[in-house]
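In C-alpha cells, one chain follows: the form predicted on its own.
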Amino acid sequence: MRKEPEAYFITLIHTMGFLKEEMARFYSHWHFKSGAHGFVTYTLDKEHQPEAFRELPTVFALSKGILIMRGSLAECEAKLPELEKKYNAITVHRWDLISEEGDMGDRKNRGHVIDFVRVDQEEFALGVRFQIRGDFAPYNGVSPIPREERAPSNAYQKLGEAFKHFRPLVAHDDVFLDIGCSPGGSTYYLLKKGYRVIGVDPQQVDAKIREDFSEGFLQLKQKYDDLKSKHLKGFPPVNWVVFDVDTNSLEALESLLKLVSKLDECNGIIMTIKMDKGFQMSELDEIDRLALNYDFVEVRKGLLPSHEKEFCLVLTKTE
C-alpha cells in the first residue's frame, strides 16, 4: 500500500493553534495528523516538490517541508546519508525543539536542506525543504538578529527580523516614519543601517539615539491616532512607514492606510499585527481587502521568531 505524502510545519509553540486554524480554513483538503512542541504534520492530497511547497503562503509557520520519516535517533541517523545524496543537500539542520537549541548548519546558501528534528523526548523526524537565504531558525523566543548593545529595546531585533525575512526594497537614502518609536529600538536599527528617521511618539526616545547618531533623526511628539499628513509638513518626504504600537492592529491599519495614501512618495509599510488583541483568522482577508483598496500590490505576512504574540505585515506598492 502506497504511503500518503506528508508535510511538516515548524511554528512557535504559542501559535500552533493559529497554524491549525489557518490550515483548516485555507487547506481543508489536507488532514492534520499530529502536533507537539511546535512541530505539526499533515497528510497531503498529492506529492509536492520541496521548491514548490516552500511557496505555500502560510502565515503561521517559520519553516515547512516534506516529511520523510519519524523514528528513533538511531533510525533517523541511519537514513540521513541516503537523503543527503538523493536531494544533493547543501546542509543538515539539527533542531531540538525540546531544549530549543541546535546546529543551524549552512543558512546562507540556496538549495535543499535536510531538517533533523527532535520532536519529542525520544522521537525524531527527517524532512527536506528548500532554503533561501534569510530563512528563520524555528526557536520560540530566539532571534536570529544579534542584539546591539546600545539599542534601547528589543524592537531593534524585531525590525531586523522583518528586514532579514521580507527584504523590503529600500533605497539607501530612504526616509522612515517610525510610529510608536519610543524608547527607540526600531529607530536605532534604521539609523545604524544609514536611513533617516522621523519618529512619532509623545514620549521622548532614549538618550542613546541622539548620543550615537548626531544626524538623521527627527521626532514629532504626537499620538499616533491623532497623526495627520499636515503634521508632517516641513519634514523630509516619507518613503516607508514602520508601525509597532500596542493596539488593535486591524483598526489601526485602516487609519494608517488613509495617512499613507496622502504621502505621495511612500512606497510601503512594515507593521506588527497583535494576535493577543482579539485577532480572528478572518482578518487575514480583511487585510488583503484594505491593502487592495489603497493600491498596495504586494501583501506579505509572516511570523517573527522572537515574538509569539504578533506577526509581521509588509505592504508595498511595487512588486
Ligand SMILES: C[S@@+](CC[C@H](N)C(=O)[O-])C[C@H]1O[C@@H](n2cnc3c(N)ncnc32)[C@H](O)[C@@H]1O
Contents of the next structure:
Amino acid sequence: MRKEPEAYFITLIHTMGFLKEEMARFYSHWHFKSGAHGFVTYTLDKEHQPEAFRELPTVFALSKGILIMRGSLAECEAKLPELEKKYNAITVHRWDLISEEGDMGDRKNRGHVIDFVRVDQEEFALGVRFQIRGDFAPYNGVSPIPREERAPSNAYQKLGEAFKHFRPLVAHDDVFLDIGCSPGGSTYYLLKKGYRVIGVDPQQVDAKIREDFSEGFLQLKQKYDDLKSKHLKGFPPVNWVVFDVDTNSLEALESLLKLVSKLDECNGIIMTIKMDKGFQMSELDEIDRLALNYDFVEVRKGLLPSHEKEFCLVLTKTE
Ligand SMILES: C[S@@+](CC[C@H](N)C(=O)[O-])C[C@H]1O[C@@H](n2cnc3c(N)ncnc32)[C@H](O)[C@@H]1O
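What would the structure be for the form predicted together with the named molecule, given that what you showed me was the form predicted on its own?
Below is the entire complex, every chain and molecule, led by the chain shown above.
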C-alpha cells in the first residue's frame, strides 16, 4: 500500500496547541499524526513539493517541510546521501530537539535543505524543506539575534527576529513610531540600525537610550489610545509603526489602523499579537479583513523563536 504523504512542523513547545488549532481550522483535510518536543507531523491530502509547501501560510510553525522518514539514527544516516542527491540539497541541518542543540548548515542561501532531527530519545526523522534567507532554523526558544548588553529589554532581540524573518522594506532614513517603547529594547534596536524613533509610552524609557544615542529619539509620554495624528505635527513623517503593548490585540489593531490611515507616509506596521490576552484563532481572519479595509495589501504573520506567548504581524502597503 502506498504511504500517505506526511509533513512536519517545528514549533515552540508552548505553541503546539495553537498550531494544532490552526491546522484544524485552516487545514482540516490534514490529519494530526504525532506531536512531541515541538515536532508535529500531519498526514496530507496530497503530495506537495517542498517549495510550494513552504508558501502555505501557517502562523504557528517556525518551519515546515515534507517528512521523508522516521527511524533510528543508523537508519536515517543510511538514507541521508540518497536524499541529498535526490533534492540537490544545499545543506543538512542537524537538530536535537531533546537537548535543544543544533549543528547548522548553510542558512543564507535559497534551496532545499535536509533536516536531520532527533525528535525523541531514540527516534530521528529526516525531512526536506525549502529554505529562503531569513527563514528560522528549527530550534526551540533560542533567539538567532545576539544579545546586546546595553539593550534595556529582550524586545531588542524580538524586533531583530522580526526584521530577520519578515525583512521589511525599510529605507535607511526611515522614521519609526515605537508604541509601547518602554523600557526600550525595540527602540535601542532601531536606533542602533540608524533609524529615527518617536517613542510612545506613559512610562519613561531606560536612561541607556539617551546615553548611547545622543540624537534620533524623542518620546511622547502618553497612551497610544489618546494619540492623534495632530500630536505628530512638527515631527518628521512616520514611515513605520512598531506596536508592542500588552493589550487585546484586535481592538488595538483597529485603533492603530485608524491612526495610521492619517499618517500619509506610513508604509507598514510591525505588531506583536499577545496570545495570552484572550486571543482566538478566528482573529486570524479578522486581522486580514481589518488590514485590507485599511488599504494594506500584504498581511504576514509568524512566530518569533524567542517568544511563545505572542506572534508577530507585519502589514505593508506595498508588496
Ligand atoms: C511589553 S512592554 C514593551 C516593551 C518595549 N517595546 C521594549 O522594547 O522594551 C509594554 C509597554 O507598553 C506600555 N503601555 C501600556 N499601555 C499603553 C498604552 N495605552 N499606550 C502606550 N503604551 C502603553 C507599558 O507602559 C509598557 O512599557
